[in-house]
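Just one chain is shown here, as structure tokens, and it is the form predicted alone.
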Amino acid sequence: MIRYTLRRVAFFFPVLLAASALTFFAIALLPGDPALAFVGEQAEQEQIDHFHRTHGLDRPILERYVDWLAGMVRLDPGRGYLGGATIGDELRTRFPVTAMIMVFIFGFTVFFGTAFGIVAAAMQNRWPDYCLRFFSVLGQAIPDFYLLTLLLLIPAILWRYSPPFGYVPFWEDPLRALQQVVPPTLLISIGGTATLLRVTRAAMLEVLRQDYIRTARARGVGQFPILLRHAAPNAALPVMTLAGALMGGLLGGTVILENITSLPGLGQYTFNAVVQQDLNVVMAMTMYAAFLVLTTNLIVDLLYAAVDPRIRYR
């Protein structure tokens, strides 16, 4: 287990370095001059040159990459083209908002997806199974932004009620914070829940057909212990794989959610940077997303070995 962990951690940093190089050079070599988006296409050459000097765009690209990478390691990616607070300060301010959103979305997705999947497998070809399968197809078909828009429109039209959007820190007013976060995160987790439900159901059905499950039933073991003690752990690997992959999709969900519900998180910050063509912020947010995805994959790989001791690097 220790050797497996060390090898997986050793792969983490070269992949992250490759992601940083791909992110920087892909964005830095985009056609066009970012200065023109901020000082205007009719600006004097002196203004354009001043913008280049201010943001280091007049230096060789390799030198810029090394300085940018060093800043990322120090958690100080510099400033955006629009000035104001540094990117690091914005990250520290906005990260708690996004972290709270992602914890709720991921928690709802994993809890309801696995629970409903186990129920559907245990009640195969009966009405609970049919209802949950219908929900899974419907949940995968409806876009997230449509559900969040309905969250705004339906209460306003039917009951003249507007949900308490905005942001209040959880430690200042826990009840209001939950009212702001729980409804939209519950809605936006429907798509992931539907996908995880289908995978959990398929994995559970495959395990429930194994000989050792039939042997346990023949020995008089109850349905509940069979599902949770014998079947669920052996069906966990594909479920864990999908749960880790869904973490990357949560980043896109936070962008939609934060902009619709006016939550000042990293998703809103990234969206504004893309609209304003603030490439420094876009690069930093892309690396934040890459780090999160790679960290999630590393955790999932380590959990593989914890759940199934047969998984080892040879």
Given for the second form:
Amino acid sequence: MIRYTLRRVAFFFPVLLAASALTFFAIALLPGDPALAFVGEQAEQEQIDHFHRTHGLDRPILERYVDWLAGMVRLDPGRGYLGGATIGDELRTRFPVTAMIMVFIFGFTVFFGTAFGIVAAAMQNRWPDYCLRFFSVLGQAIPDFYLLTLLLLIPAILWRYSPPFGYVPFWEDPLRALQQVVPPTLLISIGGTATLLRVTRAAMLEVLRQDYIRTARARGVGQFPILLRHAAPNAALPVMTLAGALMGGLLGGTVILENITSLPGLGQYTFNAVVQQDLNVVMAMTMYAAFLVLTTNLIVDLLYAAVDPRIRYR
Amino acid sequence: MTAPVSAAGSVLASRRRGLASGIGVPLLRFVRAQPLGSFGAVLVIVFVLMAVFAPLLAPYDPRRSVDQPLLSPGGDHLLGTDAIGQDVLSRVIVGSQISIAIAVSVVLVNVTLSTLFGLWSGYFQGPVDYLIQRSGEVWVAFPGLIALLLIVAVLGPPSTEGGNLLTIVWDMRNLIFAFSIGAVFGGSRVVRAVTLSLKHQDYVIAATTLGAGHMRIVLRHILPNVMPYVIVAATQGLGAVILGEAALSFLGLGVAPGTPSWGQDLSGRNRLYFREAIWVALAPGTAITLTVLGFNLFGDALRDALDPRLRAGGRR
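Can I get the form predicted together with the partner chain as well, since the one above is the form predicted alone?
First the chain shown before, then all remaining chains and molecules of the complex.
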């Protein structure tokens, strides 16, 4: 296990480094001078030079890359082109908002996805299974921004009620925070839930067909212990591999959610940066997203190997 | 001369003979085995036809205010009018062009490049293979919408004034490029794996012994067996591509303001009036959902029908 862990971690850093190089050089080697977009096309040479000096654009590109990388590691990736707070400060104030949203979406997705997946497999080809499969096919097809739009609309039309949007830190007013965060995150998680449901169902059906399950049934083990203790742990492996992809979808989901509900989180920050062509911010946010996804994949792989010894000896 | 084929290859060969002897019988078999998939196929065909003939089908000019704003569905306007008096039905019909243009282009790019890269990596291996494989692993780190945002930030937001499908494809090339990168990495991986396994099959070795060159082996003996996998890989992600484009347009990073586009019609000015005129939201939303549903159902059915790995495994 230790050897596998070392091998897997040794693989993590080069990939992360390559991802950072891709992000940085794709943007740094772009034709066109970012200064012109921000100080104006008719700017004096002095102003342009000043902009270059402020953002270190006058230095050799490799030096800038190394500095940027060091800044990323210290959680201080410099300033956005537009001025204002440093990216590091924005990260610190906005992170709690996004973190809360992500915890809720991830929680809903994993809970409903696996629970309904197990139910659908246990009731294969009966009406709960059909309903859940219908739901999952539909859930994968409905755009999340459309669902959120309907969430705003339908209660407003039927009961003249608008779900409260906004952000209150959880520890200040837990009840209000829940009221604000549960409805939108529940809806945003439907797409991921639908995918997870399908994968869980397929994995459970695969396991439930095996001999040891039949043996357990013959021994008179009840339905619940069979599903939860005998089958679910073995079905968990293919489900876990989905976690990296779920994390990626989650980050996209926060951008959409924060855009619709005007929450001051990292998704909104990223989106605004893209609109304003503030490439310093885009670069930093992309890199943190890549870091999150790669870390998730690393954790999943290690868990996977811890549970299934065969993986370690590939 | 027919090459000796493996067990999996012979199934494919017989399937090809079946297709050659007339399209009717296999089509019927597909409909009977995959009712949901056939429903998906019908949806896909309807939306593709709608996109191709959009300018002829739309009853009004979708870019002009043609009547009072916010008229309810019925009467002169089957789906009502939007916030500035544009005909909703016309906008939904013409809006299909963008989704379909992107979906079809991504499939074409994906099939071509995945086959090319996958065959090259799998057959010759070596440094090209290494480079493609490692790049794929790095690309995985950039998740869907974030990667799209990065590319839009780098290449600039795509913008189209509409027109026919080809001009739209050209206008949306940045977005098509963005969607294709991930798809090609995934698709070429599949092709590579299949090529690797086919390379050491007896019939390929026999062909080599008979003096066939690399070109001939790859084109005549490996490519035909790889195609089903490529087609399956290319159709699988299509729903996600359409959703991604709609999300970008919804965020205002997709098409030029005013251009009929399903994602964009759900955002902007229209949002202010959804409460009084819900049809303005329902029409494009339902259109996206049905299109994605069609592509997903059709893709799943195609996978069940074509993927030899699943055919042996039975129904899930």
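Since the structure is predicted, the reported quantities are computational estimates derived from the model, not experimental observations. By rigid core we mean the largest C-alpha set that fits within 1.5 Å across both forms. Residue numbers count along the first chain shown, from 1.
K.L.:
If you line up the core, how far does the Cα of residue 7 move between the two forms, in Å?
P.N.:
Its C-alpha position differs by 2.6 Å.
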